[in-house]
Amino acid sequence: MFRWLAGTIALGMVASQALAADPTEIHIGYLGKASVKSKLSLVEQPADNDGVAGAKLGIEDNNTTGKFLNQRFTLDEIRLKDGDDVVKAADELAGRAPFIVTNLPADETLKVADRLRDRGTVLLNAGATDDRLREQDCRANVIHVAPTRTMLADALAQYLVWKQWKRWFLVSGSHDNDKLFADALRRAATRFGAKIVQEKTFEDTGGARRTDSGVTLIQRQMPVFTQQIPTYDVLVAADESDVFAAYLPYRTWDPRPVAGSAGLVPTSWDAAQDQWGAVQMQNRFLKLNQRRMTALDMQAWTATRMIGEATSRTNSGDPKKVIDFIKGPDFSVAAFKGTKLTLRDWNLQLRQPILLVDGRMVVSVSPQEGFLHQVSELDTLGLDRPETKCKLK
């Protein structure tokens, strides 16, 4: 009897010790810019915590599940000011976190990836849409959560072609990023059977447009700029620099819809998204931040949730096990978009539907009906496996 009682007590002590064991700590870093670029529209000014707010909500969601597995997630954040050394900041962050969510330009993303490659640190790119990061400049330690420009352009093109709006007037800005988006739109037109009837470039001459005479100036300028164009169905704008596209709707010479960087806009997320359980997501974000959730917020949330999902599925905080699972065939993550998101193994780009929004409502979601693929309809958006130039290294 005494031996049985002693054994029972010993087992109880072991169980209590196991339950009282310190939780597995999983540190996720966030590396982005402290300053945000202003927008033309006063009602669309980005918040100072754009992006990182989504990552923090992702951490909160990870911890909701993690408490049942004795896992605890924390976010280590570095926000870069102008002139800060991004590589030095990355080194500092990598000392605490094996996974880093980034919102950096393409060149800085590559610098950080190459610097941290030998340390085993993995970046989750939540901000840069450059296709070259997934193609000729791809890296094995960078997972891409943000959609590419070609994915955004293809999503828009599918809808316009489905609507039989196949004749496009393409207007692009004069900055490099504008030209890259214009290239993606040209490729999409060719891929899905649209025709660009004419192209024009809107030169950025600088200066402030928010003046008392600004409305009058633009109202006179845009009709003339869009005059004498061959018959077209839709004006497609490539203006990532946010210089002119917002002034196009309702001001063109001919009464035509506007799409691309204004009007009907392709995006990974929008505050108007209310399908597939998104309302509860939107409400939780609004309660925490007193503002609406942006595409960058959602991309950062998804990045942190990918780590959380893989950690719970593997029941491990070991960075290698977590990343191997994310890169493997069994990984998927839910993101309130009607289908589970998975990773393209040839360039580490996250497959995802793209929303088409008009500023108030979600007009449609691509891929559109009828655009088929032998593996996944999501692979009709962006560069497919046979087209890739990526050689992961």
Second form
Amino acid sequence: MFRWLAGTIALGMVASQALAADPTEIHIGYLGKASVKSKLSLVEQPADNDGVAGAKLGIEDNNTTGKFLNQRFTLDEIRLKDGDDVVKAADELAGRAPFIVTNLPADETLKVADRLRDRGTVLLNAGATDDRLREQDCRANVIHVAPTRTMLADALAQYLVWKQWKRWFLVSGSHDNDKLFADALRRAATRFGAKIVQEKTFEDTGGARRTDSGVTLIQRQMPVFTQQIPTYDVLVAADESDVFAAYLPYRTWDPRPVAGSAGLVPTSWDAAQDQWGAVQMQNRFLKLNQRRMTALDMQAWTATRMIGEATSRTNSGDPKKVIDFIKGPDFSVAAFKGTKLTLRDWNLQLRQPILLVDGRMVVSVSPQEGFLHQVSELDTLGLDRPETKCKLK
Amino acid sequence: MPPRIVLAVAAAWFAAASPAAAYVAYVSNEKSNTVSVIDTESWTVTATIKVGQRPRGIEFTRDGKFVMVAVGDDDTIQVIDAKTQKIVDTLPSGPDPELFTQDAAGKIMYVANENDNTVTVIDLEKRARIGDVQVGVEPEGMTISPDGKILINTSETTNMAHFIDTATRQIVANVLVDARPRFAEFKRDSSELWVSSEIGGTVSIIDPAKREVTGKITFDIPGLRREAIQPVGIGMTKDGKTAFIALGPANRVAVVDATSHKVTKYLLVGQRVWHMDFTPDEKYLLVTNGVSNDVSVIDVAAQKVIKTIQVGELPWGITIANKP
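Complement to the form predicted alone: the form predicted together with its partner chain:
Full complex below, order starting with the chain above.
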């Protein structure tokens, strides 16, 4: 009888434990564009799930950790087609998820941020590199995981200056985003002691990306476009729109290396990155998505991992607690870059090393040795606290 | 008696009188795909053994007869006969084995498989895989409690020390530590478990009974940026009084008072110092310096670096035992 009684009590305890052990559910949203822009290089053609594939791996990694803490993560994804209302989609997502990873242009990011501010929803910007989102247009409910154009430009400039390639020929595209990247490169040149000996704009006159006799024409155009330039060490291209930069290497009038939007490219991630345990990450990604990992995938992975890191450190799924921890002084996240990544408290930008890649290999990682800073050498990349125009609200 | 013979006899007598120095260290060179063999009397490399791809975790079997080395890119563990210095066998680890540990009897081996979030259990006598334990993302550090009852595995992206019951092979506790935990080590009296966090830049002190973090060792080296301080390998003296912690790209080994948990000294070694092992008499501690491709020899009592030995490329792990 006694034993039977004890058995019943034990059973009751197990049952109540199981009840108490309902996992904490943490919903993360993903809001991005469904259409992907065409690239000049066929091998660089982005996959349909560029970005969201990284978020999915982040959710999977969070869940492996979460099973030890009784936390369960789910991803709610909305990808907008042309003409879809971004605000409506954001409202819908915010109804389910207190955190939304975004891959949207700057204006749409702001629209969504302002719409969701009163609900307490926090955006993790994984796509937009615009400096203004971290400066005059910064918002207290937007955390920036993507690096800025100035961070990318500074990372490249530090290496070129270290290499003693200080005379630059700057070629920029004719679209607004190309001009913004060119601005960042000009600023970087001044900051790190490089000199722009000449600038040229490459006008986008439209036309098809691919034609059957494309190479012949390009081979005539590019040398002519780059001739009669004062002595320079490196051609730096600002072509975010991917109109011409990929055509420059091996076709310049003078035999010079190309950097910027082609040749040596600054980026947050590359499929060739294999240092600091990154091979495991690359393998996990490949296994899950059957393709290689892009910078956008990495930025979305990091965004979901930041949430996962904060939920495990706070042992909580409470959005306010989680976000307060991310914004607080003890937050850091590891992302296979050889150092911990932390947030700039003045504008909520994630500090991060920037890889310099040539399409096959990681050539170098900035900040370069010798570029010193009183707080963090990562703050030698991008706009620093004393220069900021951000007032978080 | 001719003088030469006298010398030889004297040498033989000396050798017999100080057997303590007759040790041999095996160093895994991650990039060269070799293992360097160091004689601790002459402090020279006496042999270089070609092994599989990406050798990292390396350890003598408990009987000192074999050296096991995890060759991650070949998805196996190779066994080197310490007498002949030849590879004689392989063990069925899971994919991408990195670090491993053995039970006190040397019968069961536990391997961290970075690529599939598991710890593999291997019967060393039968050379057979006898089980798996699912752990966190990227398992790495492995150690076993002095009583053999608890296996510790650290997972690098989950940031936890998993406590695994060796009898049931079930996880019984998970302790959150700082980012990228790399290595775990018990004090011999089981009073403390130390876990190094490479990216977090700390060593967590865990109470193994309560299974919670009770303290943290932090490092502060004037003139060095904080991000460069990345603790990895830990070595503790048998008396539990002094610990040495390799600080990676800080190029230093911290000497820590293991009772107060305070750093007492930083020893400058080679570049990117990684793992370490004591000579069995604890007179010397050898540390691997990945980027400078050498091994530093530390005099434990004097707390001084006395020698540097060139080995292969990217030396990673090290294990030391009596000469066979």
